[in-house]
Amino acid sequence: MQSEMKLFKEAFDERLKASISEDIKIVIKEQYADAFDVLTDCENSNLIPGIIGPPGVGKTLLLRAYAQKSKRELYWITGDEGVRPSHLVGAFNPSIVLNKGFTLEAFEPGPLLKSMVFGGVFGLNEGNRLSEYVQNSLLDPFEERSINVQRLGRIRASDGFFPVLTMNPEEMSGAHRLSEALRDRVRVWIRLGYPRKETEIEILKLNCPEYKLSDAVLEKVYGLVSSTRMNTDIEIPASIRAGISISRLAAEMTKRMKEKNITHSTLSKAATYVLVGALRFRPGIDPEPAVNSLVRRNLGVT
C-alpha cells in the first residue's frame, strides 16, 4: 500500500507540474483582446467585473489566461443548485476535529478563502445559477475584501485577490437573476458573444495543431456551427467547443480509415455524434432527426 500511494505522489506531483507549465490555446484578439484590457483596468482601479456570455465561448478560459500572464493561480468554481457557502470558504474535517479540536489544521479551505488568502484570481463560474443565500455569502468578499471564517476569526484578503463573475445570458433555461445585493458589487459587465468567422477559425485551427486540416473543411465546420446560432429551433446552439470537438473526431476518423483527406461523409458522421448531444433544442423537437437534418443540409454526404 505503502509502494502505491508512493507511486501515485510521484505522478499526482508530475501532473501537477504538467498543469502550470501547460499554455493556454485562445486568440487574444478583437473582443477577446478588449475583454482582457478591461479586466486589467477592473483589476487597477478595484472594480468588480462580471463576463456575460454563452456557454463555450471561452470565459473561462480568458481568465486563465489572465491569471497565467499575471503568475497567479486562478481559484474556481462553478454554480449550481448544490453549491452552499461551505463550498466556497471551506470546512472543518469532522474526523480531525475529534483529535485536534477546531483549529487551523481541521480546517478545508475553499477555492474562495484560497484565492483571499493566496492573492489569486477567484472565477465564480455561472454565479447566476446559485441560489439568492449563496449569492448573499459574497457580499463582505467582494465588497470589503473581508470575510469571517467560523470559529477561525476575520481575514482580510490579500492584495492579489481579484474576483470575477461569470455568467451565462439570463435568458437562458436554468439562470437565475442575480440578487440586488450581489449585483451591485458587481461594477463593471464585459459581454463576450461568438466571434467574427475568421477568428473562430483560427481558434478552430489553434486546438487542432496536430492535425492538417484544410481551409475547406475549417470553412464547412464553422458554416455548420454558426448556422445552430441562427436556428430558431435550438435552444442551446453549438459553441466553438463544438466546432473544436468536430474537427478532431473527423481528422481521427480520417486517420483510422487511412484516407487521404477528410471526406463530406466523414465530416457529417463527426458532426452527427458530436452535435446530437452538444444541442438543446426547443420542447417537442426530436434530437437526433433535426441534427441529422442539419447536417444534411449544410455538409451533405458523398
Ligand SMILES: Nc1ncnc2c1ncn2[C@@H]1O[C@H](COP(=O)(O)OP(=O)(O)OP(=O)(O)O)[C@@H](O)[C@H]1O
The other form holds:
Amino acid sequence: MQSEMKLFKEAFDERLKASISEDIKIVIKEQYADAFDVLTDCENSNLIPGIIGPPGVGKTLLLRAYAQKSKRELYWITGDEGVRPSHLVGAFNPSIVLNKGFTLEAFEPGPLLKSMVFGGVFGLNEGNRLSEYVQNSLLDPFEERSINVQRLGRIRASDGFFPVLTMNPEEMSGAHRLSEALRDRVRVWIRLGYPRKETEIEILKLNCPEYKLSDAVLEKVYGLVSSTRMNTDIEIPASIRAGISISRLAAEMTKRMKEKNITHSTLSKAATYVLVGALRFRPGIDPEPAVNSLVRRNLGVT
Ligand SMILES: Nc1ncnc2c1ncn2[C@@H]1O[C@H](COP(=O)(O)OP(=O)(O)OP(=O)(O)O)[C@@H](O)[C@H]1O
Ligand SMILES: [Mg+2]
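Complement to the form predicted on its own: the form predicted in complex with the ligand:
Below is the entire complex, every chain and molecule, led by the chain shown above.
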C-alpha cells in the first residue's frame, strides 16, 4: 500500500508538470483575433466581458489562450443550481479546523478566491445557471474587486484578477436568466459564431496533427457539420468539436485497417458514431434514422 501511494505521488507530480508545460494550440484570426483584442481592451479599461457563442465554438480555449499569453492561470467554474458560494470562495476543512481553529491554514480556497489572490483570469461558465443568491455573491468581487471571506476578513483582488463570463446564446433568454444585477455588471458582450469555412478547416487540421487529412476529406467533414447548422430539424447542431472527432476517428479507423486513404464508407461510419450523440433533434424526431439520412445526403452512398 505504501509503495502504491509513492508511485501515485510520483505519477501525479509528473502529470502536474505535463499540464503546466502544455502548449495551447489555437487558430487566432478573424473573430478569434477580434475577441482576443476586445478582451485586452476590456481588461485595460476595467470592464467585465461576457463571451456568447454556441457550444464548442472555442470560448474556453480562447480564455485559456488569453490567460496563457499574459502568463496567468485560468480558474473557472461551470454554474448549476448545486453550486454554493463556498464552491466559489472556498471553505474551511473541518478536520484541520479541529486542530488549528478557523485559520488560513485550515481554509481551502475555491477558484474565485484563488484568481483574486493570485491575479488570474476567472472564467464563469453558464453563470446564469447559478441560483440568484450565488449570482449575487459575485457582485462585490466583480464590481468592487473585493470579497469578504468569512472569519478571515475582506481582501482586495490582485491587479491581475480578470473575470469573464461565457455563455450559450439560448441561455440569454428562457428559464435560466442571468440576474439583472449580475447582467448589469457585465459591460461588454463578445459574440463568437461558427468560423468561416477556411478557418474551421484550419482548426480541424490543427487538432489532428498526427494524421494526414486530405483537403477532400476536410471539405467533406466541414460540409457535413455545417449542414447541421442550417437544418431546422436540429436544435443543437454539430460543433467544431464534432468535426474534430469525426476527422480523428475516421483517420484512426483507416490506420487500423491499414488503408492508405480515408474511404467514403469509413468517413460515413465515423460520422455516424459521432453525430448520433452530438446532435439534438427537435422533439419527435428519431435521431438514428435522422443521422443516417443526414450522413447519406452529405457524404453520398458508398
Ligand atoms: N480557434 C481555435 N483554434 C483551435 N482549436 C479550436 C478553436 N476554436 C475551437 N477549437 C477546438 O474546438 C473544441 C471546442 O472548443 P472549446 O471547448 O473552447 O469550446 P466552448 O465554446 O468552450 O464550448 P462549450 O460551450 O461546450 O463550453 C476544442 O477541441 C478546441 O480545441
Ligand atoms: Mg467551454
